[in-house]
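A single chain comes next, written as structure tokens; it is the form predicted on its own.
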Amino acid sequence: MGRWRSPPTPTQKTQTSEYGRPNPKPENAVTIGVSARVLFNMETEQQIYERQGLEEYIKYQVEHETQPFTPGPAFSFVKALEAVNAQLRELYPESEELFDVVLMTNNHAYVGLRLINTINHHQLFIERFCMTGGNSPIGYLKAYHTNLYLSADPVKVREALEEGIAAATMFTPEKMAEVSESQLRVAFDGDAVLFSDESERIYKAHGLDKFFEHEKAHENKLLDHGPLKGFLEALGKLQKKFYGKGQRMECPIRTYLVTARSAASSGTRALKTLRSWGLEIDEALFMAGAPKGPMLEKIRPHIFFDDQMFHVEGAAEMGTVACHVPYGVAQGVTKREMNGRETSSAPK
């Protein structure tokens, strides 16, 4: 079973950036690591790298360093994080309990100027960069106390999961749905995402009837945690800061459980597990095996996490920015112990 790291305990001491905004220490913030290729659209550059090699790629980047990249699939998510931060700063001016975005890339520093120019062009507040010059950035995730890592590279996502860090591979829908600019919306699958894949293993091995029997027999036994439980917990801690100011109904963070489970036959165990963890989900949608895409189209989340590519692709077809969590039995590989072992391409 994976040893997923719990979010750090926040403190109240604040450093100030050159822009006069609170600049939290990594250990006190909810840290989101994003790769350059999910924050920005770098498809042209990626093709140059694949067809012409690293030197031509670097040359192209330097020649175009004053030309900003266009937004990628993670862009709206990051903007929503910043909108939440703005409200948190108003309520708690000295607090370091904020989202902190770190740009994680194995690009060379030569490319850094174009990335900085792009961030300034789009008025993003990203102070922390990690550019590793061709090496994998995964080893730095723990140093940044990363709560979530998003990348276009499934190999690096698997490496991060093996380090016990919540991670997902982000995909770009052909046409991205419009999302809220004032409320961060995050949607999660249940099994093998928030929870372990224990129940999914029963279903895969013995079928739906045995799955229902298993869930009924174990409805009072809590599910073990999955790779993104810690990220939901981090979101919940920030939500409670708004609740503490009497802003439950106006909270700019909203979470959703969108699961293939049925409410009556297998939903009880999921809800009891979340309650035992002290975690609140704002909306729980039990789909009973129905496609998730149409419901996600109504929710319009900034990001959706699922362990099955079928649901990721279905969500993307409806314009949702969906992320694949390559964990558990649905991946068709034997799950290894996530025991903190270190693992070490194209620029990301």
Contents of the next structure:
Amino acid sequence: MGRWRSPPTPTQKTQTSEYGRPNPKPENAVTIGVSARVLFNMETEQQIYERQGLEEYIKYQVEHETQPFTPGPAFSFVKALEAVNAQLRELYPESEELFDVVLMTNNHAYVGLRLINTINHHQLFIERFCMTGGNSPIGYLKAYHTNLYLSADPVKVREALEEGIAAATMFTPEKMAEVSESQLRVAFDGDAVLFSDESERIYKAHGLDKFFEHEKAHENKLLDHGPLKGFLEALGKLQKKFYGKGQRMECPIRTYLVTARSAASSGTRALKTLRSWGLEIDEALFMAGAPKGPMLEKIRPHIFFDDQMFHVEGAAEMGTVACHVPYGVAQGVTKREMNGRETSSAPK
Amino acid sequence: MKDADRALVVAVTTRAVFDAAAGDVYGMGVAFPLLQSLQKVNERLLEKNPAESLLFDVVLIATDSQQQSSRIISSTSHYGLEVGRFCFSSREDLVETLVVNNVQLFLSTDRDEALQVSQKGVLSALLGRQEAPSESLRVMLCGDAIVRPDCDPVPASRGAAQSFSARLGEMRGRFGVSGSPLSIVLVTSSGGSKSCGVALQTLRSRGLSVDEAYCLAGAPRGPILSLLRPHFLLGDGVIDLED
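Form predicted in complex with the partner chain structure, per the form predicted on its own context:
Now the complete complex, all chains and molecules, led by this one.
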């Protein structure tokens, strides 16, 4: 007969969050920095700022302080990160290997209360933020060990990339496709995103066929790494934690490679490179130069990274939240890119 | 001398302002960038309103018998520093000197000295190191103190802190959102975004609007502090700027 024991008294953990859990140390977490404009829809306010200046913008924000913003393009991505965290906490209650979302905005703290009210309204678990009052947030990204930075401002994104931080300019699709609430899906282009732009240069100079030829000839030569390799690595680390508990098939994180490379010729070099890095990708889709939009529409990722605006726009047209990685030879400094606005355009 | 009732009296030790050096004039110490920033704020306030009475009134306090009064005064004038008063006191009489001179904020590089003063109810803070002159006077507020109204015992300098921040808020209000020579920075170390929201609201109700806000939720303060470069940090008691 077993001895009856009184239930253990709950341990008093130091609480640094109103939700009853301490935030992970920045170096242990996968830290995602998001700007205010991608997390929330601030289009009206942005227009006021551009047309009437800073003081009017601040005045408007303060007047509407109790009115929460509606979700922006990064919102469903952040919600999916939180869903993954909930599942990680269940399996590993003591671990700090979690996603940590930090609001990184160069808004003035005058706008702070409206942002905080909005975070509360939508029940987001965002406990860390930097409101830099007009100063560049780049230094703070490094101080928080940021693994990925998302912003609507391509200038800041370029600055972050130059500092070695994975970053992308996020655009708002006109209509956002429905995405999963329980499984985080992240899609990456290959060249100049996961890999360096070395092969992209061949494509630019000599066209798609020469590109395929070159890649086939060099298929055993590893590609150099691109700006988002580290982020894929961080995702892979978390995926392995689910595999460790027998959750490979229904893993709450799923990654996709959506590349212009073709399976027949240039795909092998990409896959071999990933394997040599010890990285796995759940699905590799070789488009052989075809548009990526329809494929992404089927996959329904929360976020898609590409270095070419043609693909970013094509994806956004079909409802995918697409981000531009301004890296490598595909970048021309066009006025459209500097504005950071999504526009429809003829393919490049 | 500035209007006694309206001026914001800030006392700084001469040890912090001047470094010992050979010759007639002392070298520039840690507090130099601070004094220059205080001066710049005054200049901009007077630009807006030549009859402005809410200005910083700087008092230099010498407790160090090593520094000679004549050299202190000549060094001050050599560097063109605007000092309202010089007080030649001693370590024992420091607090009394501050009270008699209606000092609203005492700044030092000596932690023990600052603590001693704070415990007697005079608002006190440690000076931050400035690598390069900054565009504005950067005052950092520790939000955790603001959100913790009922700690026991209540810090002696709590009342002084609240009235100082109200006056500071009034001063900040003279300038627009951008281009201000005075920046107010709020940092909350523990507590999440809700706590920081409470701090922002509390400060606003006291008339102090914040320019920048950082909510750390337990992340280490050091890396952020070195980016923020405050001239000094106000909180409960005396807080170290090197974390």
